[in-house]
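Starting off, we have a lone chain in the form predicted on its own, written out as structure tokens.
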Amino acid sequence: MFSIGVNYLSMADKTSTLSVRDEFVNLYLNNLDLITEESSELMNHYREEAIQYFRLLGIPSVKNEKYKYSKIEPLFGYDYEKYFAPKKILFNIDDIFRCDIPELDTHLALVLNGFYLPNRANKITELPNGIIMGSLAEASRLYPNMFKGRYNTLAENTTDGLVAMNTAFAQDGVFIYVPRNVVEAKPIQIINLLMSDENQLVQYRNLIVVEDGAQAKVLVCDHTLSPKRFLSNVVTEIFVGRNASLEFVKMQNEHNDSAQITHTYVNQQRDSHLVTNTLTLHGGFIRNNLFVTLSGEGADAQLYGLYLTDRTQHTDNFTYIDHAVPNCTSNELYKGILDDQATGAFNGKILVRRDAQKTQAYQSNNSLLLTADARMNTKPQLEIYADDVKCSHGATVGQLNNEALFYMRARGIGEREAKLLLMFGFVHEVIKKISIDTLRERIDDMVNRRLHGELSRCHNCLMHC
């Protein structure tokens, strides 16, 4: 059972004459003691500068080129509670959250409403091979040398008001440290749970460090467990050392009244290998920002994404790959299916700097529209300043292949089943990139049920959110 204390300020008392920017600045100033109380100096050090950048930048509007396809400002127009300490909730996690994914053989980290849930009162877990995982706030106090020079060094507070807001307000999250040359075959799984009896805004921070020669797999699962309105603003910083390898899989599976904005920053050193897979199975509004910097020669990045949207859901993926040095490779494939009045966007940019010769970079975005009302905006981009490179980019937006559909129906397959088979084959190209066999099979099953129109929650979950 978990019993957690609470401090909060309601945003329902906001003054109508104040802008959203001013409301959050006042919220920060009026609760500064609560925000900084349980945080280390390493985290608090950046807050003042961050709130000043937020005061300058505010919430991105559609006039911002990066956000032109997503209306962020209206998301903050609702009344949310903002907690500055974990809310008091009495529950047994096993009673309300039974999901296929946690049955995987993983090292498990639970986060409830942005605050790490301790394992038997321990906020930090140290594995026998030296891997450290647990509360970001606690780790910042216990392992300052691992934090210094990493925390808040990749996040772009100076250009994005949402990132600056997170830096100013975030108090906890998950910290993962994989020591030099440690190869961990067992995945590390972060489960982010949202549960409240009132609308809530959550902001948390993650820091993942994979040292030289190490190998790890990190799974992130996002779920809502109550039918209230949630808004999440999340920032994750990832460091992949020399000759290190990281597979980072993020599964988003929240209800239609949830909105999630994520910023993930990755820095890769020489000969490192990165695979990311962002699987958006369900959610009312989702905006994913992924920034990858290849800063060491021989680095390789493989970025994959899948989005399934229907009703009036909106999913927007923004990616930025920076080839900063020579002899690096990247490959990017994002695919999605939009039904009903769903909308989507993909804005991907590959930058090849002047000295980044021998670069190989490929980008592709493919979307299926199942109705005339579904809309997809796609903008693949290449910005190349080197002259000895191999690069390509492209995008397609269309419908199911009528010839393939006719071929299958002519062989006795019903129209509905034929369409489902074609859709599943279309998205499986992304799913098959997941290297964890059990996870890949579970995702296949969840996607299959999603395409059949079943509720996207795991079928063993007792919540009907």
Contents of the next structure:
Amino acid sequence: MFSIGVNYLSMADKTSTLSVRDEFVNLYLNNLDLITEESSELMNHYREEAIQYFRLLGIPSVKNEKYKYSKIEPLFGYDYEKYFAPKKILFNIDDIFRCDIPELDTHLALVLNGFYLPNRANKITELPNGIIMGSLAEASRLYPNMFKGRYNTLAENTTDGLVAMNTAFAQDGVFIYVPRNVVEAKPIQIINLLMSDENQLVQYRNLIVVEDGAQAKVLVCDHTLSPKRFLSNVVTEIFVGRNASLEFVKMQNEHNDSAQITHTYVNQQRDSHLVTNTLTLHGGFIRNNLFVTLSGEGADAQLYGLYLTDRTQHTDNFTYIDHAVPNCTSNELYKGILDDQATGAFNGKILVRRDAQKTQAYQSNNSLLLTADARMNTKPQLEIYADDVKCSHGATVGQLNNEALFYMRARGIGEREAKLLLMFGFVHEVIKKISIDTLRERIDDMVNRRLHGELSRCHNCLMHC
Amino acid sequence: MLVIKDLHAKINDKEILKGINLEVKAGEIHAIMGPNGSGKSTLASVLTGRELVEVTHGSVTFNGNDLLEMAPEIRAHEGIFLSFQYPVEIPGVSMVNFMKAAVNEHRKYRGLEPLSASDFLKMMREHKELVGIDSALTNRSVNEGFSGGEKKKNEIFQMAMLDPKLAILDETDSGLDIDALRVVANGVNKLKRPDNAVIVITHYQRLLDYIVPDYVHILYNGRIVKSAGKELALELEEKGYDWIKNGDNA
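Could you please show the structure of the form predicted in complex with the partner chain, as a counterpart to the form predicted on its own just displayed?
And the full complex, kicking off with our chain again.
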């Protein structure tokens, strides 16, 4: 669990010597050789400018309106190990972790502490249909043409210090390329594993390209495999081409001493379809920034999110949909349940630019608070400059419906079971949007176990947190 | 089966029931009629354990056990069923999951194993026919988007699934057209056996043409002011509630 008091203490200790900002700038300067050596020319190209922006922006404070409900600074108050090369692993990863979603057959990419784990010594896998997946660093060397004009073009280094920090430090991550008109039904799964004997800060980067007319499903699973404190700062850039479609499911399942900040940027071309599903099942501190730009007419974005939090966990979802051109549609639904002293926030911004006539944008955020101590801040933000649009937003924060509860008890369903059924019903609206049947059933099951008070870990997880 | 003695109850400090006495035996159908505000639904609430009603005096026993001491779900397990006047919509909870939970909790109470998925679905199918409820409805969330008639049919469907000893039908006829009324009444009649009982709470005599009561009680101002056979309902229909209110019924 978090202990804010301790965080501040160690912050105070640090500021007496160096600010977090100076500390990281120094870290960068002192390790520049290592950082660049493990990476590619193309990625290194952006580092210098990024560290300058970081120097300017620093770690966002709660005075930054965007980060008002999430205290980022205390997360950096701990001592973390930072590695600038993948650590030699002395074990077989299959012995430690095996994804256990029955019958879920995926193309698998494993990432350990931010570095791609080679698949039988191969850093890149090319599938028969032309899909390329593998290490981001390696791909940037092998396929510079796929990188140029994409890598670091969506990430907003100039406005968010954390993004700039990632650009300066990130050395690896996952690259996925789905060529034109390739339709891949089998999901591509990225499993991010965090495992270390020491507290660790990891900063990695993903680039996903779905070319014109292509269709893909990407599933990202985050797991902590050792009880140390982890802080992840992750940037993902996604390009969805004309008439292409992408389903992007992210499942966050980490222990209470972990903190994760994600920045996901999506650019959608004409008539493309995007479905994102951000499922926060467990985690000490989670902040997800999701930016979607609808830059071609007829593009459609569906953003779904689910958060289940208890104890002192914190989940904050910040979404930004930019309707840049006419005739696009977006729909957003985020739902969550907060127990104990859990805190949460949802900030949903929708920008409809002057030319974006005939825009349809809907947003809703519903939260259930199970205790008087749980807290949820919800902030819809619609900025509309076009005059012929259909936009709506709605937010509710409430308790379980007593009438429904009595109705169920009058049918013989005990109070506890009735509450669980109601909670499950409440969040199922989000889960049912997942199109991968086996995954959806599995998440139903994990959510059910989570609501029953069990940690929703995958069967083969060795963590007993 | 059910024995109510000198029952007084209040809602928010307002006394609604002012000394109810009633005995319901196995095999009987009782109708409780009365004008609006007489306490009919409050009585149903007391019997099913709704928290907002506070019992201030009197006793209710069900098969010899103190009913008022039981949690709502225990009353259900013991065999009490309320057909709600306003069935509640529960978005996100499917009829199948809802009924499976209810049926299995009843079984657990009786020391039985949960039904297998296939046995349960078979049971659903069989009972659906009773009230002609559409399969499409049972695949939806509980009562969500159901019409008034569908909601009431769904109540009787649930009653059939749970096989109660005492069913309380609270204004089940309200909002029903004549066809739906017939379907609902038929369902209730088919479920009637010598070892169970029904209390029909209604404002109008209409439903009693189809579910014929053994006894009719008139509730007025928190008390049962008149009890007789089924002919009382007809008399009441003819003379209207003013007949009771004016007190010239003695």
